[in-house]
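One chain follows as structure tokens, the form predicted alone.
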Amino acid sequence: MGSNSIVSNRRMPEKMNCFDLSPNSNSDSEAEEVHVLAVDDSLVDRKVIERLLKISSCKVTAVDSGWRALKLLGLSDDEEEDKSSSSSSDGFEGLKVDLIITDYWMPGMTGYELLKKIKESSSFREIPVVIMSSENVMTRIDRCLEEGAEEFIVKPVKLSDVTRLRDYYMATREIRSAGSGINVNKRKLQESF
């Protein structure tokens, strides 16, 4: 693979003209906004991904650890909470997010461990999780995809990567809405395009 590779568990459709995915396609911009939880221990990488997501018209909540992400989602254990955060209450517990993008290699809890905890949760298992890493290690990539990661992106993350993720999410959300609340399996959905 090249220096910036993407490995995906899904197949993108050649055309997606059945959906208008432009940021101004709906008069209610809140309905179009994708809320992304970005998790990275590196301040520089976190700011870069946050900026790219905001340019792509996404609402972003950025945190510096897997434990902090679990706390924001309302999934943390009390004993682990004390290890990861000096603040016991930040007002975000039970946060609703549409997509989670996380670094793989972080101290305390890896992105892989975060992925497993999210996929074990009945409340969050359907939320797409994207793993990113500066290391292109095939066994690591395969393990993440097998555990349920939507994609694995090799850093540096580019605007085109973020825009594609947003567009795919918007397409799956549109199909879910059209199905009157029917739960759509993302991996089966990709075959229907």
Given for the second form:
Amino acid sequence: MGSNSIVSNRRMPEKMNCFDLSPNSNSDSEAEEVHVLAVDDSLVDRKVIERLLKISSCKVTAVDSGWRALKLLGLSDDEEEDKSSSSSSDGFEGLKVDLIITDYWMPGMTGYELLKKIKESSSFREIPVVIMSSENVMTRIDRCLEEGAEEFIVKPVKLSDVTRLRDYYMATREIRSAGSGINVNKRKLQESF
Amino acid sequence: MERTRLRRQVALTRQSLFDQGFLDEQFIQLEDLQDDANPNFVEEVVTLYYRDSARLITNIEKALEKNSLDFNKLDGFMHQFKGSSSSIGAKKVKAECTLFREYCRAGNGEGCTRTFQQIKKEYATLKRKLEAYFQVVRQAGPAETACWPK
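Output the form predicted together with the partner chain next; the form predicted alone has already been displayed.
Below is the entire complex, every chain and molecule, led by the chain shown above.
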């Protein structure tokens, strides 16, 4: 059946209906790599999360604030304040990311506020957002999950947390991009576990 | 022979850091992120930690010198400092940070000041020990490959 050779890729929708039998179709090509936007005001934590993600074969963009994250995505609504910005809202190509992982407690904009802004946006609400926090507070966790966070990870983040996220994301990405009724993708999902 | 001796020294030094409670599991997590392409990752993170947290230490010091203590501000600084310390596996430092935050929440200025002295002590001790450790690591050379100088 060749079902194990399907490349399901949001950026190349024309491939979804054909069987890609090329030798590299199962390897971690650029197109298959999960691109993660990591947001953390701590320099040390940014370095660590970047490494955790890279070692898990993810592409990483790491920023130090929610504002910067929104700007990169092309979701910034404060053009008036930032006159020095070289990007304009017209024709600005925001960064394409597959997953956002953000610290909860950050000065300025918290991870929760960033989560809300992303979920309120029609263009970006589909991007899964994961919250990290050093504090295991039940009310905080509930609030984030209710607002649409995919998961809440207690810091310090471990490699097992990241690989679990990546595996989950890779698995659900196929279901999400396939939409309805391409059974063969679900079979691949089962095969990969 | 020398290489074996050095490697043994690395292992013993490392083990003692754990046995004496200076480091916790998170340090091992960082070690697991090292490979041939990134053989000094742990040292890089630790170096970054000491460089970056120096300014937090200064901020806390200044804040503690005020006549009327701003406990929210102090707690905020300590939250950041504790977070970084936790990320490198600095067990004793982290424990003192937790204590400091408890004193903040209780509005106990004296407790904060006292605990902060303890934090600085542990922070400095760990720095010394890790510097010595990384020095032996470097002397022992890469773990798997034998690269003898010509």
